[in-house]
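Given next, in structure tokens, is a single chain: the form predicted on its own.
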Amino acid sequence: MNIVVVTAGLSVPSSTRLLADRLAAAVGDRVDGADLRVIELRDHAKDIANHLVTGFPPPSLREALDAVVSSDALIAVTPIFNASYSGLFKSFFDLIEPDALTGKPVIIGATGGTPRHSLALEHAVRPLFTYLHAVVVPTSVYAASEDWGNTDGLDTRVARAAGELAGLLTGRAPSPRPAEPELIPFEAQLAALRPQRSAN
């Protein structure tokens, strides 16, 4: 299985590739043979801006798009700027034909520093690749500046995207999720709370 990485990230290191290569390496731990290549949107920003522009990409874009659009299966994480994705993942993914990625399964990731930006990936990034006709898996991976420091959520979070993303390479049906907590509906609370009258 040839399985791609794509991470825009602008620093080095960076948060949004250490996140790429939890979620890479989470998928290469549960699908055979999976051959495994990230591809840093950083090294191409020049030439993505260039071939928008001019309708020309160099040779290292182009193979980097093509490793894209040939792939299995996709993994794209990006960080969160002003509640959306970077200008740089957007405009790499601007550069690839619309039914270029029909059928592929993707995970989507994306970093940021608050929680609060976690709705990004699904009011965002998920409709980006839907757009693409790619299969996103149904759970989507954000890591925010405190998931760093205590993984436990953030690695169920990847464990279940990889999981996933096997299923839909191998066929199989993706694990039922843990069942939930019953829910009290509100009412029901509230009678809970209201004094009890006497029966006098």
Second form
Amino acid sequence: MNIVVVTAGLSVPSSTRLLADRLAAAVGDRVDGADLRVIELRDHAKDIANHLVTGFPPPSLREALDAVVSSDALIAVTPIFNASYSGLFKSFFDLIEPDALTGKPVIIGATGGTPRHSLALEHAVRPLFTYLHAVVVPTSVYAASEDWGNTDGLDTRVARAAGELAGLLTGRAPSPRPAEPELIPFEAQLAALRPQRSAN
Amino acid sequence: MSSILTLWGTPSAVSRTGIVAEHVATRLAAAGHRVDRLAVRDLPATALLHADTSDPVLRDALRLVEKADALVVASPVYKASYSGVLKTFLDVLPQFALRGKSVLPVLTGGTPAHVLALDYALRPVLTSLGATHVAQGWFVHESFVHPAATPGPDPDPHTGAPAEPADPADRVHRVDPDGVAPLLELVDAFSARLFAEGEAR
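Next, report the structure of the form predicted in complex with the partner chain; the form predicted on its own has already been given.
Below is the whole assembly, all chains and molecules, this chain first.
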């Protein structure tokens, strides 16, 4: 299984890359024989700009685009700038043919300085991949700065998204939700409280 | 002075959204505007859902929108968007009901993760209704809004009346001044803009 990770972080180290690596590791744990490859868009930034204006990709960018298109699944992670995906992220996917991602399972992830921009994933990133006819898993993963201090919630979302992607790749349903606690009828609770009458 | 309609859509009789909307309405009235208030919850549900504009109460509500120069539109965040209750009313408005009007959008919600519902969900529907200007809105976190405590279950032993909350401060709705300060700044800017527009007319 070829799984390609596209990350649009700008700095080194980058929290976007950190999230991409977490998602990749979680998917790798759940998919047998997963062959993971990370594409850092910052390495292709100049080529992406040149391709947009000239219409021709340099070989290294061509190879990256081919890897995305021919992958079995995609993990796409962008920083959130101005309440949306970054320009670099969008520019890269603008170079993909409109039908090239049809049916491809995708996890979308994003990082930002504030949890206030979480919904950019649902309102900006998800529609982009829907337009490209990709199959985006229900759980999108947003990591705000504060999520890196206590990663419990983040870990849960990463695991859920990875499980959903693995389910799409292996054709099995993602792991079921944890069972709801069993409901004890009120009468039974009351009966349990009633003092036992001692036999005399 | 402008005529402003404060409109909010929440299913509960006492809601944080309603408290915030009232706070904004009071602020605008104090600035010298004529302020009307409309809670979608108070409209007849059947007429609303059947878009029965022959219903006198619904017709009066539509008339309030029509004659307003500006609106404050407030909703709780449900399922990462505005409430269905608000939308049922927006759905019976004429297609360009907000043409020529300024609108201030306000949301209340429990998680900052849903702040963008303001700009991705509420703003587009207001724009689609033809609003001339949708002002910068604000999301108020619910922890800043404190509905009055309801009377306790045990009646007062002397009077038999419902017991009042122990702390007098809990007997009225409250908002944390710090929590709504950014909203009130936007309300004041909205108000100033309306005065400027009124002078230009």
